[in-house]
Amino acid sequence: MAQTYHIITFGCQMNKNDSEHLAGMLEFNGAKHTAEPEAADILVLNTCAVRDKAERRVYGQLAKYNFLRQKNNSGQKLFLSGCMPAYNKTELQKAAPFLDGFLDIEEARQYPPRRENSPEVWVTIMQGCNNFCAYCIVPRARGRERSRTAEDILAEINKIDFTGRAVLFLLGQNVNSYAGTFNGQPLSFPALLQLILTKCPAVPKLAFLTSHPKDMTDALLEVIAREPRIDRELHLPAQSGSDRILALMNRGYTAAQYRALTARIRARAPDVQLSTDIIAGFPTETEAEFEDSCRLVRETGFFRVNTAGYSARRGTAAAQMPRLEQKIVDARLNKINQLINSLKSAHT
């Protein structure tokens, strides 16, 4: 009888996309998807590192099935696979010595997904990041930015059966720094965009994240702006309003000139809707500063705003700095969210 597996997600649509590649791997060896988690013979916890109440959910997770499959008696394998174990292996063994193993994520991208039954379609373009922002783990977790060539994607996009689906998103932690080849030869990521569009007809809408305001060239604006199959969202995470403490992350771009750009985003294509990310309590922020990260949010006028408090990550350089008292960081966190909802109602 085959075995079964079940996997659990933590984390980002490019973990989700991960998963995809897993279940690919398990099922080209002969395993056959379960939707219950403690019936399956293999149980994965797909994780994500990049804040610590990610982490802490994914211990509880793993202490919860181990208990379960004990209780039962059950037989169950437990393995982990994501950004935990690309970066803390050692004390994950010490942490959950129960568990059976570790599947690695390149490993798992050699072999064709298994794609969720969602409107959303997600082929990686690239990994890895060489920004290394003083708050991220993702340049520990995922390595150097390593681009697929054009040749691989498009034949991937070109086998996705677009029946009921919506949107194809390119993922990859810097997506539009992708510098891939195509015929042997350089391409840019503006250049990938034209080419899916141009090769790939059955793709109904084409979207893409996440973005690095320092990379949003006007290539890239131009494309966006004629191609009417592109997603009208932009996602430009900002993370801080304040210059210094922009520096401070190594964002690599002032406050000044991340308005400039959404500017001309506008200009070029009014349609767009931007999205952003901001972390508030950043190590050393003052209360003027954070509200430096507020005006930021009121006068942009953002679709959407993600929000969260920081987490400090061990290997990091944020993790050296001074913090801020817990309860500050919660409370700035509340304040810069009841605003958010506060410019909601207000256009509502």
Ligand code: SAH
Contents of the next structure:
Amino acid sequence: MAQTYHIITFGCQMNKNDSEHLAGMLEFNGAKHTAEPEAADILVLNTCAVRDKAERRVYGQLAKYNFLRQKNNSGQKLFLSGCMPAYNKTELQKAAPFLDGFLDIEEARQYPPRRENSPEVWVTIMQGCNNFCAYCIVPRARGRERSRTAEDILAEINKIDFTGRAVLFLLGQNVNSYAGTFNGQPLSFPALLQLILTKCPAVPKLAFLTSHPKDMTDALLEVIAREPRIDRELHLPAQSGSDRILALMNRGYTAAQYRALTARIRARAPDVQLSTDIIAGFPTETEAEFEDSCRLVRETGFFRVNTAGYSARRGTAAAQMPRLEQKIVDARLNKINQLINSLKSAHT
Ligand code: SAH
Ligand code: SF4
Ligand code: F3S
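Next block, the form predicted in complex with ligand SAH, ref. the form predicted on its own:
Okay, now the whole complex, with that chain kicking things off.
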């Protein structure tokens, strides 16, 4: 009888897309999907390492399913994939010696995805990150930037059946620093967008995640403004509204430059709505610097703001900086979340 598998996915859209490739790899090897994690012969946890909380969630699920497979004497195989094993395999093996192994994303990407049935469909165009923001584990988990060729990307898109799909998401840790090729010639991100819109008429709407403010070129704004098929929701993580903190974070822009960019976007494409990410309680952040982040949120008018309390990640530059007390981090996170909620209710 064929083996069954189930994949539990943590983290970002990229991980969701990776899970589709993991599923494709398992199916290529004869396994069949089951909706029941407990009943699966092969259970994969595709993990996220971005914050301590994300890792704790994975450890919790690992313990749960290890307990269940022992209790049921099911012989289930338990595998880990994604960003946690990518940067601390040895520690994981120590903490969870009962694991049956690790599944490699690069290998899984060689297999066609088994796509989720959702209005969103995902295609990864670049992986990795060269930015080394001081707080972030992603460059360590995902490695340096690698862009796929336009030929590869177009071939993948042309295989997608867009019936019932509302939007194609192009994914990358730093999507707008895409630097691929087409016909052997260098190809920029805006040129790739244009190419996809021209060559793939079946694509209903085109969106992309995640853009770095420092890579929002005029050429990119031009394409967004010109092309109604590009999604009007643009995610542009600010992380902080304080220049000193932004410099410590190694973000490569000041608060004024970020504000000028949002103004430039609104002038060029007034129907674009912005969302952002803010980290509260970065090491050494003062109350006044935290208020700068609140002011940025109040004054920019985002349609969504994702917030997180700073979480130290081993091996990152910020992990060497003096940390704030956890209760200060928690209080600031609470405060900015309240601000965001009050802005929301003021709108509706
Ligand atoms: N490549 C994307 C996403 C990175 S991770 C980008 O550059 O924006 C997604 C979000 O998690 C980040 O935008 C940041 O706000 C948050 N984040 C990353 N590392 C964190 C940490 N150590 N502590 C708290 N939040 C963090
Ligand atoms: Fe992390 Fe910064 Fe790279 Fe985003 S741009 S993945 S926050 S290092
Ligand atoms: Fe995504 Fe989490 Fe990795 S946000 S890139 S799965 S650390």
